[in-house]
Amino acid sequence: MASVVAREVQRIFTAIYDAIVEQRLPPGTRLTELNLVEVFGANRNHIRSALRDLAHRKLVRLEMNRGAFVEEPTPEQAREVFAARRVIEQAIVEEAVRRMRPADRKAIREHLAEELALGHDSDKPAFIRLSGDFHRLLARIAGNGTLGDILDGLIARSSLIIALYENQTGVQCSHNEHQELADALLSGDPQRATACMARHLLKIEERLRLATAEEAEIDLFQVFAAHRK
């Protein structure tokens, strides 16, 4: 019986998790229990368990007497996530270079071919998923399951951050940047690979609008330029 409940909770968790990571559920969306019960044809206790698990992953926020909402990371939390990713993923690519096997090289090339075939439309859930999967692939090649688990959580939170703070030009992982990173990895040069990874993640962060209201100084002369006498 316990295994049946666990599978049911996992089914609900995975569906909501994927919808958040693929940006089909925007930050701030209210996750009404009654609606979720109807959508999934599930027991309310199973819904609550899945939401608690998502809250533990910092993808959902549970508020007393208000319910569950898709998390809305602050600018400071966004910076922390990308700072953590730079540390972890530089270590991952360094180890990936050292452990690279012919099958791994093939997997990298095949993944890049999938990205190219899909195109550069960052609004497509499939492209969002592929972008994250590239980073997960490198973690698997590195062979450190603990770092891979940590990274998986950070990638999920990154998707939320991008959905909340992206600019109009879009900030999903660039296929060109992935290609540059893959070239560095396949060259067998760990220093080049770690530098490419750091640069790639920094570019994503720089394409975000992370200035808070307190940090952003508004130029009133520019805002009202057309009204100046």
Given for the second form:
Number of protein chains: 2
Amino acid sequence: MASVVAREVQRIFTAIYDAIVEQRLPPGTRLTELNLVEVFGANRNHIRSALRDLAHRKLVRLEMNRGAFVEEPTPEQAREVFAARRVIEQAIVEEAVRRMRPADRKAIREHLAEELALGHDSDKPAFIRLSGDFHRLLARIAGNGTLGDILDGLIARSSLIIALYENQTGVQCSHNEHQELADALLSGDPQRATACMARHLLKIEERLRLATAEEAEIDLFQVFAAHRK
Amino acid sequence: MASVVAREVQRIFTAIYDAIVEQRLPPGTRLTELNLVEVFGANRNHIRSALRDLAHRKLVRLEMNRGAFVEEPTPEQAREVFAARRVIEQAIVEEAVRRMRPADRKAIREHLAEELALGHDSDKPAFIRLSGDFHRLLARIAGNGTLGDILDGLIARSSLIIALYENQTGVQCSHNEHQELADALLSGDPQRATACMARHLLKIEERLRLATAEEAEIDLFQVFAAHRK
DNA sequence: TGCGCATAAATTGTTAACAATTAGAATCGA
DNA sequence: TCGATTCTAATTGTTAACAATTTATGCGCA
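The form predicted together with the DNA, contrasted with the form predicted alone above:
And the full complex, kicking off with our chain again.
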């Protein structure tokens, strides 16, 4: 959020950002400037700046003379995002173990309690935010703000990816995995913790329906096989 | 460069971006809108959009009601950037070794020839660009565009950091290190290659004058020690 | 009905004038 | 001469009108 300068733009940016990340604005949604002007009671310049900031984080796509749309990451981009997260978050976890102090242990335990308390309470936006918070907490403990900012962007995009490719199984049952991860972190064993993080991120990715290259190619023929004459 | 939408903004963005990265615009330089309007023959909106895009990549700092300045990364940020690069580029090198194809080997050899040809030709901007190109080439071979974009940003910021904290020894003698790295990559040994990359990035950082915490604290007393009564 | 074409509406892009803020210069008083 | 204060110039922030583009609508025609 560093580059957002005017308070008004910041406000608009955050509102749209949250709506996208919490999956209240589905991928592909068109964001018309005039609508946003009405919603936020702001002028068009502010709206345009906010949209540009969102576009830079790849949460919004700007099309020349056509306007702004909530991004729809491709399966390839989805895989790239999770591959990048594995790289970055393994490093973060390793550093977090090294740097962990008593206050951090407490923060981790408190976070897990929150997750447990929320349960499958059907409050999806809150659940999404909380899940992300766990990963952001580890980044904060690791202490590299630059890497943290990068991860923030990847987490936000993950939300969009999950919204698009979520399997019908629905609810992300990742609380157990966070519990496991926390145990590994608190045990102080960096190898175990990084392995746990890698597994966690792989599982999230596996829960998605990301079409393979072959699938994508035979698309139409397969779909309409019964209707061909 | 994905989020830049209008061609005009793109043009302005790239011109300033290159000037900063090639160290023709030193850190701290003020970028006045009216000056830029004159230079680029564009309107203020385009200038403002370009500056906002640059701010988002942390190459420019926007101050409320004061304007835009070329960023001046702190020593802490400098260390964070290089730490992030070590994490990301080790992963990139590992993947690059795995994915390397004949055309990629050729590209690497050709790049090194270019670096050798340029030599210490005192054309610093060209040297900087070429050095960055080597790292970008490896990212391209690794094939993760998302990670590549992230690295692009870190490389650009590195340029700014080097401009600020470069030791008087002056010229970056990193060509030898690139040669070493290339050898490791072409040997196909991922361990050797990642170790080589880590060493390379550490050496770049070590060549900088990044004040340690203690140094920063005793600053004034130390500087004026002789003048105290 | 279906298709192409012309027209109108909605939307984004551009421009210039105006307001607000900051930085610098000049003035005044001790 | 120094310090504070007031005014002026330079600069950024904001607004609204206008232009260009895209999308939707309606009409004619086969």
